[in-house]
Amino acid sequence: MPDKAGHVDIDLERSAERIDHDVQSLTGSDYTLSAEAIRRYAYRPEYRATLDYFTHAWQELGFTVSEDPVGNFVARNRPPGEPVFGVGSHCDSNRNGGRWDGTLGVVCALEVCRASAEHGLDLPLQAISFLEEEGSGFGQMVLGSRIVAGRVSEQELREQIHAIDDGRPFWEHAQEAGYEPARWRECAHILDDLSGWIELHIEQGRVLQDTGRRLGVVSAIAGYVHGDIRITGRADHAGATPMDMRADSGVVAAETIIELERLARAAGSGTVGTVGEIEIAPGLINAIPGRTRISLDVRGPEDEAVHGVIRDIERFAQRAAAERGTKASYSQRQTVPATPMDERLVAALEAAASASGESFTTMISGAAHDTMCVAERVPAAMVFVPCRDGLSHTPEEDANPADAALGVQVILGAISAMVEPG
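Model, the form predicted alone [one chain]:
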C-alpha cells in the first residue's frame, strides 16, 4: 500500500522485464509494415494486430475491452458509470518511427494495471490508446483524441481529412475497417468516468539525459501552429536571366526561413520555429524557382508568443516577396493551444517521484500529445522518461525499460494518493 507521500514499492526489475518484452514483441513483422522502421497507421492490418495484442493482455487481467465508434481503444476494470483513473498513450507510429514513441506509454499503462493487481492496490483504472496521434495515416496529428474532444467537424471527417496513401476520406476508411464514424460524437463518452489522466512518454529531447535525470514531470504542453507560406515568382532560365532581372521564389523562401529563426528567438518563453518541408518548382538545376512552398511549425507554452511569430513571419514574407517582384501567401493547416497540466496532479507526481529517491525534474513538453485534448475535460499530467540522445521519430530511437518501470511506480504512487480518501 502507498505511504503518505504516495510512494508505492513494486518489483522494478520484473516490471522492466515485462515492459521490455512487450515493446520488443511489438516490433515483430505482424505489427509493422517494414523491417527497417516501425510503420503502423490507423486501420492497417499491422495496427489491428497491435490492438489485438493489447486486447489479449488486458483481458488476461480481467479488464473489459472495447473500441469507440472510430477505433480509440479502451480497457477498464470497473463497470461503466463508476469513476476510474485514466492511463495510456497511442500505439500508431511516425512514418519512419521507432519502437518506443507512443507504444511505450500504452505498454506502461498495461504495466500500471498489472502492478496494481499484483500489489493488491486494486486501483480503479481505465487505459486508452488513442487513434492516429502521429497523423501518419491521415496527415492530422492527435486525430483520435481531437475527435474525442470535439475539435473536429463532421465535414472534416467526411470530406477534408484524407488518407496520405490513397487520398480517400477518413470516413470511408473508418467504415471499411468496421467502425461507425456517423456516431463520432459518442467518442467523447470514453472520458466520462475519468477522475484523472496520466500519460507516460519518451521525452523526445535531451534535457533528461543531459541533466542526468531519470524522470520528468510535465507541467505544461506547448501549443503549436502548422501552416505554409507559398511564394510565386517566375521560372526563368538559370543561365540566360541576369541576376537583376529575376523573380526568384527560392531566395524569398531562404530569407523567410532565416527570419523565422530570428523571430522565434526574439519571442522567448520557450518559443521555437521550424521549416521542415521545402517544395520548389519546377525543381530543375538549370531553372530559377518559379514557385516555392515552405512549411511552418511554431510552438511554445504561450499562445500569444506563438501566434505573434506567425503574424510577423507572414508579414515579412509578403514584404520580402514584393521587394523581389514575387508574391507570398500564408495558409494555416492546424492550430492547437498550449495546455497547462493539472496542478494537483503534477504535485502528486512530484511527491511520488521525490519519494522514490530518484532524480527528476519538472519541465514543459515541446511536443504535442493526446493529453492536450484529454486535459480539456479531465485533470491531466504527463511523465517523461529519457530517450538516448533525444532521438525520436527514427528507428534509432532508444530508451531504458528500467526508467519506464520507475515511471510506472511513480504513476501508481500518484494515482493512489489521488484516489484514496483524504
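Residue numbers count along the first chain shown, from 1. Just so we're on the same page, rigid core means the largest C-alpha set that superposes within 1.5 Å between forms. Here the structure is a predicted model, which is why all the values come from computation and not from measurement. What changes on going to the form predicted in complex with another copy of the chain:
Hinge assignment between these two forms, options His369, Thr50, Ala220, Gly105: the residue at the boundary between rigid parts is Ala220. Interdomain rotation between these two forms (smaller rigid part relative to larger, C-alpha based, rounded to whole degrees) is 15°.
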The other form holds:
There are 2 protein chains.
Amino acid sequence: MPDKAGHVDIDLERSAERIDHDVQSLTGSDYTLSAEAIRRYAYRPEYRATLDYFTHAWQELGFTVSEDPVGNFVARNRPPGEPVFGVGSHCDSNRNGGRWDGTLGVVCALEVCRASAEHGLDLPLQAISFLEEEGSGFGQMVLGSRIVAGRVSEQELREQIHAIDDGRPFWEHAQEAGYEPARWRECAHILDDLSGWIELHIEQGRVLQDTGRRLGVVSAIAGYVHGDIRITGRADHAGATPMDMRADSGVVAAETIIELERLARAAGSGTVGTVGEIEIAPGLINAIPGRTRISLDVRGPEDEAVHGVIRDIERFAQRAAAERGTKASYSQRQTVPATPMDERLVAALEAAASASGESFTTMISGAAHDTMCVAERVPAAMVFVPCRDGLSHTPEEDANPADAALGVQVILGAISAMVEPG
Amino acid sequence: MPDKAGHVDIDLERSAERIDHDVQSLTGSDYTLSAEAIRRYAYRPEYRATLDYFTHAWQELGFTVSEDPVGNFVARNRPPGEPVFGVGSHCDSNRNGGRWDGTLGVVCALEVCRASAEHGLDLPLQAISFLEEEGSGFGQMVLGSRIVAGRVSEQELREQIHAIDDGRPFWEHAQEAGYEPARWRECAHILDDLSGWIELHIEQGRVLQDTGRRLGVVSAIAGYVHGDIRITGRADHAGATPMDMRADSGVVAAETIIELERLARAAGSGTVGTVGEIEIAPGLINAIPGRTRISLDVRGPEDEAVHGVIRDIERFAQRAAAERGTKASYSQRQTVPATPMDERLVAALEAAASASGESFTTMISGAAHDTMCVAERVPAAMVFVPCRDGLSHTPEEDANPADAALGVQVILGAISAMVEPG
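The block above covers the form predicted alone; next, return the form predicted in complex with another copy of the chain.
All chains and molecules follow, beginning with the one already shown.
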C-alpha cells in the first residue's frame, strides 16, 4: 500500500535483479537473429519467442494475455470494460540493436505488475508491447502504435509497406504469422479502457548521465521536421578554376550548416538542429562540388520554434546560394508536431520521484516513441533512465537495472496517486 | 617561310578542317571501347588502333615512327642525334572521356608537322604521344611521361602498378602488347634530341571562354598538395542531445571548408583551394556526425603559398575542433611542386600570339600535364585552347577546331623563332 500519496516502497534490489534477469534472458539465441547484436523484428521467430516469454511471465501473475489483429501485445488484470492504467513500450529492436532499447520498458512494465502484486497494491493494470517501433522489419517507425492510433491507411498496410528483407507486403507477413490484418481498425480498442499511460525507456541521450541524474520525467516529446537542402553550383576543375570564377555548392552547404547551429541555439527552449547527412557530387578531390545535399533534422517541444528555424534556414540558404552564383532549394520529408505529456501525470511522476529522494530532472524527449500515438487519446507520460554515454541502437548500449527499478517504484507511486487520488 | 620573327601564316581554315577531321575520325568505333564516351587505355585494341592511325598519318609526311620500350609514341623528321623541336600530348582518355582531352594535342602536333611541310618551313620536329596520361588503364596519372622522366621505380612497374580492369601488373600487360618493359630506362632517350617542347591542350577550365580569349600561353603548371582533414567528435542522437552537449564533427568541417576558401583567396597569385570530397559517419539524418573527413586540393604556381595554405588550414582545423570538444588531424596524400615554363619559350609564344592579332592571355595551368615531366630536361611550354564551359573528362567536352588551328599557327611561329632565332 502506498504510505503516502505518490510514494510506494518496493524492494528495489529484488526488482533490479528481476529486471536484469529478464533483459539478459532476452539476449539468448532464441530471442535474436544475431549473436553480435539484438536483431528482433515483427513476425520473425525471435520476435514470437519474445512475446511467448512475456506471455508466460504475465500469465504467471494471473494476467489475461491477448494480441490485437496485427500483433500488438496486451496483458491485463481486469476484465474488458473496466478502467486500467497502461504501462509498456516495445520489444522489437533496431537492426544493429542493443538489449535495452524498448525491451527495458516492457520488462519494467512486467516489474510494475509484479511489484504491484507483491506489495499488495493490486492496481488495475494493462501492459502493452507495441509492434515494430523501430521499423526494422518493415521500414516504418512506430508502426504498431500508429495502427492503433489510426495513423496509417489500409492501402499502406496492404500494398505500400513492405518487409525490408524480402520485399513482400506487411499484409501478407501479418496473415502468415496468424494475424488478421483486415481487422486492423479494431487495434484502436486496446486503448479503450486506459485511464493513463506511462512508458519507461532508456534516454538515448547523455543528459541524465552527464548531469548525474538517475531518472528523467518527460514533459514533452519533441516535434520535428526532417528535410533536405539541395544546392546546385558548377562542378568545375579544382585546379583550373580561379577562386573568383567558382560556383561551389560545398561552401554554401558549409555556411548553411553553421547557420543552422546558430539558429537552433537562438531558438532556445530545447530546440535542436542537426545536419547528419552530406552528399556531394561529383565527390572527387579535384572537382569543385557541383551539387551538394544536406539533411536537416530540427526538433523541439515548441512547434513554432521548430518551424521558425526551418523557415529561416531555407531563406538563409537561398541568400547564401545566390551570393555565390548557385541555387538552393528546400524540401520537406516529414513533419511531426510536438506531443506534450499530461500535466497531472507529469506532476504525479515528479512527486513520486521527489519522494524517492533520488536525483531526477524533468526533460524533453528528443526521440520519437510509441507514447506519441497513445497520448492522443490517453493522458500519457514517460520516464527515462540513463544509458551509458547516450549510446543506443548499438550492441554497446548499456543501462543500470537499479535505475530501472527506481523507475518502477516511481511509476507505481504515480499510478497509485492517479488511480486513488489524494 | 616565317615572314618575321615569331609569325607564320598558315591556311587556318584548311588546318581547322584537318584537325576536326582527325578528332572526329578518332571517335569511331575502332578507337573507343564505348559508343557513349571515349574510352581508350594503354595496350587495349582501341589504343593500338589510335597509334596506328597516327603512324600512318606521320609516315605519309615522311616521318620516321617508333615506340619506346613501354609504348610512348615518337615520330620525327630528322635522323637520331640531330636536334628536333618537340610537340605532342597524349591520346589515351579518361574512363568517361571526351574526344578533345589529350587527343587534340597529338592531332595538333600532326598539324604542326603537316603545316610545316606544306608551307615550306621544313622545321626539325619530333612528335610524342605519351602513354597513359589519364591513368585510366593502370590508375597512375602521367605514367608514360613519368617513366621517361625516371620518376617511377622498376618495382612499381613490375609489381605495384596494376590494371584497373583485371588487376594484373603493368609489366605483364606491356609484355603482352609486344613491348619490352625491362628496357624501361631507355625511354628517357626520347627526350635526348629535343631543343624545346610545346604541348597544346584544352584548358579544362573556363577562364578563356569567360574572358573571351582564343588562346592561353601557359607560364607555369601549378604545384599542388592533396590531403585530408579528419575530425572526430561524438555520434550522439540528433534529437536527444542538447546543442551545448554536442561534439559535432560536421560543424567543424563546415568551418574548415569556409576557412580554406578564405585562405586560398588571401594567398593570392593564383592559389586555389577546394574541398571536393566530404565523408560523414554515421551519415544518418538523426545522428550527429561522429566522424567527418574532408579532402583538400590546394594548388598554385608558388609552392610557398600552397604550403602556407596547408599549414594554416591544419592549424585552423585543430583550433576549431578543440573549441567544440572534437579532434582534427591532417594527413597528406601527395605533393607535387609547381613547374615553371621556360621563359624564352613563353615569350616566343606570346610574341607569336600577339602577331596573330587574336586575343590571348598568359595563364597558369591548374591541371597536371605530361609537360611537367618533360620540363625537367627540356625548355617547355604549353598552349591552351578554350573548351566549352570548362568541361573535360566527360563526353560533353567540346572545343573549336578553329582555335586549335590558331594554336598550331602560334606554335609554328614560336618554334620558327626558337629554331632560327632572330
